[in-house]
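Take a look at this single chain, the form predicted on its own, given in structure tokens.
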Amino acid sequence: MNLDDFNFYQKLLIDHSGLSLTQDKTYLLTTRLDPVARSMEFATLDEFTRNLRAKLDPRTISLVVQAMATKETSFFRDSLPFTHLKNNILPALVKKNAATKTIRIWSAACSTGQEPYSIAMVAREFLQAHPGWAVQITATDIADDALMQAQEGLYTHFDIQRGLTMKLILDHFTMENTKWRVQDGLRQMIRFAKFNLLKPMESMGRFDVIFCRNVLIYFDTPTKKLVLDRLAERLQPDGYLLLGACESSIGLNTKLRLCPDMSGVHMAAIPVAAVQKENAK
């Protein structure tokens, strides 16, 4: 791929998904877009690119974005965020939300569904110990193919082995031929929807907990600031934002700060206003 075509895709991806590619990732563009070109019956990627340049078709742009979106994930990935959800965050929200007995959680880049289903497993255990409470889970992603798999809730044995104990498998999955399907009770806890994190987020409402993990690492600095600012606005007072292990809001957002009681998990954050209110008591 020549430099001019790389620059074209680089701008297209930033504009439509926030994904920032450096020139050393040219091979990745070629590898992932070649199958897209073939699926649309173009003889070469160059021909596909010329056609896309001539007509910026939204459907084709969506296919490019989906092809470039990283879908690497697993159940209970990095484990510690889910431990804190169970041991720290949910118990704190029991006190805070005693009047409504409702907790809203958003998995903001759910990929093929392992993260929201992991959240749902923790929430299911919580609900068994707290009758009368409701946990509402919303899971969104930009990629249609990933969302389709997430909604279907059907996983290979390899997928299931990554992060799940045998007890969790037996409690929440049913074997179907050679694969494992999420049980209806767990799947019904989650509302799946397509959403682009570059878009305004007011329509999402407010949440007590937002998971947006391993997404910001693919954005340039201005996009990181934009997304963090909008996510912070979607948090309830004293809400929690969980980022990936290599991500941080430090230096990028003044509305968030680290949770001091969750050392080692720098992605958990709460609005500054809430901290000031708590300190004033």
Second form
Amino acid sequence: MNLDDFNFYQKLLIDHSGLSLTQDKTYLLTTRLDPVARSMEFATLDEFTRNLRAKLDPRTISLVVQAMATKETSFFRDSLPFTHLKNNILPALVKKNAATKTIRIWSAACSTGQEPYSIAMVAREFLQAHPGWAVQITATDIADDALMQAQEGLYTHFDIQRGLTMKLILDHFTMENTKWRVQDGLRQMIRFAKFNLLKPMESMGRFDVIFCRNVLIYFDTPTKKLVLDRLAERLQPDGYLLLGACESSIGLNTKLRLCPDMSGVHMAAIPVAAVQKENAK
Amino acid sequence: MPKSKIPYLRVLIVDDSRMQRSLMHEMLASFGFKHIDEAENSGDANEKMDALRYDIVFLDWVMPGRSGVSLMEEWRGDRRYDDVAMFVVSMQDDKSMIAGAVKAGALSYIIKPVTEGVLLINVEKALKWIDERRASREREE
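So the form predicted on its own is up there; where is the form predicted together with its partner chain?
To see the whole picture, the full complex is given below, headed by that same chain.
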């Protein structure tokens, strides 16, 4: 791919999704867009690009954005965030939310569903030990095809073997031909919806915990700050934001502070009174 | 356990199909395993295990004579083998059978046809499990 075409895609992706692509990611463009070009019956990616540049068809743009929104994921990816959730965050919320007995969790870039289902598995174990409590999980993503797959909850033997023990597989999945389907009980704990992280987030409500992992790495610095500030506003006072293993708010001067006891976990730095005022509206 | 330990680990593939054995043998060799043995039935496997304690064993469920799961149950009852990572490999994709294999002591269950991706994930599981198992045994001693 020539530099001119790269610049075209770079701008297109920034404008439509906020995905920031550095030139070392050119290989990502070619590997991900080649199948899109083929599916639209173009002989080559160059031909597809020429066509798109001549006519910016919104449907094609949407396909490009979806193909580029990363899908690298596995159950209990990086494991530490889920250990934090189980051992520290949920026990803390039991004290904090004793009045409502409800915990709201947002998986903000859920991709093909492995993250929200992993959260649901942890939540299920929590609920068994805490009858009368409710855990509401909202899972969103920008990519339609990933979201469809997430909602479907159908995984290959390879997918489920990545990150899951046999016990978890047997407890939460049923076999369907050669694939594994998430059991209804687990799926019903999650509400799936399409959402672009660059859009205003007020409609999402407030959450006790937000997982937004491995998305920020694709954003440029101003976008990163904007998204982090908006996520901070979606947190309940002393709510928790969990970022990817290589991501941090450090140096971005956001409305977040690092959680002292848990590495990789952030908390909102907004004065509690301001949030309470907004909640009272 | 780092992957650099792979060349020092001993693997046994138990399967009555020669093609299946050589397929898995090839994949395991490509991951870096240097010591890979094969057995074509449970009797052969038992002799080999007795002579040379393996670290990782892949057992075909259905074989002429004694089944892989039955052999695994016996091995699981033997303290000498309590840090051996055992896997059941089978065409059977029925959930209750898979649960049975896990109950009998399989670390994981691999559905045939075996693919490189699934095999690699399970090798990683085995490395981690062996490490934890040996660490906890050292603590006990």
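Everything quoted here is computed from the prediction, not taken from an experiment. C-alpha atoms forming the largest set that superposes within 1.5 Å between two forms make up the rigid core. Positions refer to the first chain, counted from 1.
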{"item": "Rigid core fit then Pro58 CA moved by 2 Å or more between these two forms", "value": "yes"}
{"item": "Shift of Phe219 between these two forms at or above 2 Å (CA, core fit)", "value": "no"}
{"item": "Rigid core fit then Thr26 CA moved by 2 Å or more between these two forms", "value": "yes"}
